Amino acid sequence: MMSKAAFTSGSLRYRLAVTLIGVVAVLTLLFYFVLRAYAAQIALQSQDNILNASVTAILDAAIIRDGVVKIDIPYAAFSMLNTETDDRVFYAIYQNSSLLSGYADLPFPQRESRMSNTYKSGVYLGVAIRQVTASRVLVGGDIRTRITATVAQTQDSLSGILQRIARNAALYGVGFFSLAVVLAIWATSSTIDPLKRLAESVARRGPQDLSPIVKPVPSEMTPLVSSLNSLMTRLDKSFSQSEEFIAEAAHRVRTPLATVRSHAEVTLQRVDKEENRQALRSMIRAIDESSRAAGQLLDHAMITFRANQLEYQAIDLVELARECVQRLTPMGDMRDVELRLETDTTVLVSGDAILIQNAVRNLMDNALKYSPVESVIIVKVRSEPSPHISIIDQGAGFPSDEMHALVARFTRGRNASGTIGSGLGLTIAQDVALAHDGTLNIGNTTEGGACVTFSF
């Protein structure tokens, strides 16, 4: 049976994967900027330490000799500032506010207290610099003076270091993001797999299997499984009630009609007037039509119900066809129609015996209705090329231009007028065939009779 596709609002797997990847992307960007800022802070601190060592070496070289401040700048004070990019170094040395040596225009911090070192970034001669300023008080004889030294260095090397750090951080970030994406997809699949396994477990069940799901599931899926189990319990109860209703309805409809028909036949034998006899015949015909229509409607309802929960068992089509022929032979004898059975030794299939017997009986009954007097109906059961039952009669056959529509419910051919029927016989057989993944082929023989084949 075909089922309508469920309405979807997107993929849960896709949503979860996108959410995880989005979180990873944000964390990757955060990781990149934090790492870059921390690396820049460490690099700047390293440069400050070297500048501080340089300015300290200069101040340590300052002495008072003969009442004059003398500074012999050591070579190491500037050599320690050498870099791969040959950054330029600037300095200025002040005694109180008087320049002793260096660049007079080098920015000099004006502070009331210079007891601690001062670190500052700025621009000098059009280039970015980092400078450190430190002070020291010299005492000699009766002289007390303050010496202040400022050492500045361009930041080409620092910029190069920061660029390399940023590039490496970006590479690490891309690697981290790629790995995290793979892990996010794996985590998504692992999270969705229990739901997928549950769906596959339910889909693999036969239509008649309405037992509760007992397979362990994650706690988050417990409400869903509980709802499914509750639904299947209700469906099982509903199907049982439907089957009981159909059986009861068949009994309550057919029994009164059969009783009324018996009384009508008895009355027909006692009535002498022709007009009364004709009325009774019309009544009997109407009762037959009603009984047949009610029976086939109930058969169709029963097939519709059982098609969703087939009770499979091994069936010998030869025995099934023989039983149907035996049951319908008395009806054929009343019409002088012979039911002839032609079979292989054994033809085994797997299916619902009640439905298959119902379909074959309806096909044989149709053949009996439309067969002329003193004709033969051949019932063939063969195993090749696939198991099938064919019912061939010697009637008028199917109208060729209506053949494709005759399996529809309540549809009868134009040559069926005057024959009792409801237009459900072929429909029932077609539904049973589809329920067993089989086919029902209708056609005409070369002699003009109808031929219906039920194939498995």
Given for the second form:
Amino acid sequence: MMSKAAFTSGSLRYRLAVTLIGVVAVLTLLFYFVLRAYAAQIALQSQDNILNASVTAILDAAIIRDGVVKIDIPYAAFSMLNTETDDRVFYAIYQNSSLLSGYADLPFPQRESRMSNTYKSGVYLGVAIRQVTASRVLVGGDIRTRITATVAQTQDSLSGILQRIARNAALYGVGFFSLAVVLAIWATSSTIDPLKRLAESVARRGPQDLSPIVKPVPSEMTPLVSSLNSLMTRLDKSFSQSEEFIAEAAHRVRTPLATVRSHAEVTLQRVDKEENRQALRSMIRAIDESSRAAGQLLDHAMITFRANQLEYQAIDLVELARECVQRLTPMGDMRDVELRLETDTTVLVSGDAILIQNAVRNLMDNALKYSPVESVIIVKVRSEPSPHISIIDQGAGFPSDEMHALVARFTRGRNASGTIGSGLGLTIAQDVALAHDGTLNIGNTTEGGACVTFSF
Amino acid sequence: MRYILFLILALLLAPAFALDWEDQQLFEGNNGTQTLRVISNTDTAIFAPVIQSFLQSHPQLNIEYNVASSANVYSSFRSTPDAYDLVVSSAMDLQLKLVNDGFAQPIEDIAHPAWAKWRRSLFGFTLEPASIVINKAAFKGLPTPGSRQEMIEVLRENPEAFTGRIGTYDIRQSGLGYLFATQDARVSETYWRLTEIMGSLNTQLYCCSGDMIDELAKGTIAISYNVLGSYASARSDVADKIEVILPSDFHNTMMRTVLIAQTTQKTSAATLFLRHLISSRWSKPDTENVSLPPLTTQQDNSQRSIIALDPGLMVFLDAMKRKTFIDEWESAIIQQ
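Now that the form predicted on its own has been shown, please provide the structure of the form predicted together with the partner chain.
Full complex below, order starting with the chain above.
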């Protein structure tokens, strides 16, 4: 049977993998941006905290002495702002709205609430800064005054940290993505696997095997498998129907043919005229051919039927061969062909006796038909290397170029014209051999005769 | 046009600054075509060998070397930053403030230890400890003070020998003096006790290390506090008369720093000079007349307390803080 390539439209595996990887890519990007935003927030928070501590330290150092505000800024107030990238520091201290000390032009944020500290990002001297402002009320004697301090810092260290985090996040993202791609590919192939296994198990089946698939499959595949099973059931039914039909037809044809043949033979005895006898002989010949073909069709139908349910029993191949030889010896005698048996004492095999008998008889029949007059057919039964029966004749042998085609149904060799036959003999033997997990080898001997070996 | 304006401005301002110059000198390379203008508080005599060794390897350059006190270096550069290409000063706090306020140019790819630079703009190139210098003759028969505590004891026990014969920086004038004083005050309360004693003994105040060392050598004063040991060691003419003592309790170590002006048009030439300074190539053994102690990464710095280049230096530059500190100092040191 020729397998035709199916039309493909995309690949499930590819589609699944691309979808999974696409989803992972989107998630990875999302992860990267969320992480970066989060890190930026945390980094800014920590800078705010330090600036806050600095402002608090400055405000804490403020006192009123002799009616004058004095602020003895602690060394740590600025020293704590030291960063790896040596960020610049700016500050200003106001009493109410007049500058006490620091950078007069540092933008002074309008404070919304007097209670909480103000955090602000801005630009000073052309660079981005983060600024924290806080205030405190000082009371000394009859003076009540508000001191406001603002400390600002550039953001070199912050952007350095952010760059590092972004780089690390990108690295993690790439790692995560690669891992996910590997997992996606694995998940895809494990999902596709049952489909592949099903396809393989269907492809592995023999041509006669039309039994339903019973192995469990994933639920998504059950519609496919049940349609396949129902298709095979219908096919099987239709096959057996046609086999039954052939058997029935052959049987119906054979009986009347036998009647016609006996009538023809009786008539042959009575007719004297040579041309009439000649016609009758051709008639008998044609009847024989039809009857034989019908017999073989019947055999073949039986083999196809039995091959699916073999009845195994112990068989002695030697005994079986001897029986066949005895049965065919009269036919051989008619053409002076001797059937010679060369056997071991016993060769035991397990198989269906009726089928094997049928196969051997067909092979011997073939040998008889193609043997020249006054020749010998050797039937060998041996148990080594594996149990086998070889039938060797002294005929013309098989045409070497058609050797393999001959086992097909209704195929006859080129040199078969003039010989009665349906072309089913080798096919029957081949089917029986396959049903027993054996082989049928056909070939020619060195003298030119055909040699057919049926081995188990 | 801009250049002419600048010239007019420079001419107008020149007389004002001319008064403050301690020295101005032009060092010419063999075929000098470009002139680097350096403003510095380091005495020409001490810095000249450094410049000369630079000009030997870079004869295409000239160096105009202007010397002023560290406070004047700061204020003069701050008011006319266009007039100079490089600023060299021992007042680390003022230098750091110049960088913080955006007057310096960051220079990339300079290999230098992190503790000796700030913002890739300010580079330390010497390590100079503040020391006690004494006149040997004046201390005949007296114990040599090895620490601040010992100095306090010597002064306390011999007031008649030291009255009017102690010298230290006038921190109102000297930026370096102010830096040493504030750092001393941070480290130990001993500083204030010492200052009280010095005040009670009518201590003489000086603007610069050079003057102090001269007076020491002459014997006018017997002991001076917080002098640059490097300046004293440089004076071979007085080497036998004076002795430099590094106080054993602690001695603040200053880095002489250099920065390149933000506005300079001669960045690449200025960078050459900066690299020369921090390479300490100028202090090879054969150039024996160089007395600045170079900053090298090989030496063991764990025993010194090197003044850190961090924003904390700006605290004592705060106007209020400075006023408070100087008031306190004045009340301690000027008791007449």
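Keep in mind it's a predicted model, so treat the numbers as computed, not measured. Residue numbers count along the first chain shown, from 1. Note that the rigid core is defined as the largest set of C-alphas that superpose within 1.5 Å between two forms.
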Aligning on the core only, does the CA of N358 end up 2 angstroms or more away between these two forms? yes
After the core is overlaid between these two forms, has the C-alpha of A128 moved by 2 angstroms or more?
no
Practice item. Classify T148 as shifted (yes) or not shifted (no) between these two forms, where shifted means its C-alpha moves by 2 Å or more with the rigid core superposed. Key: no
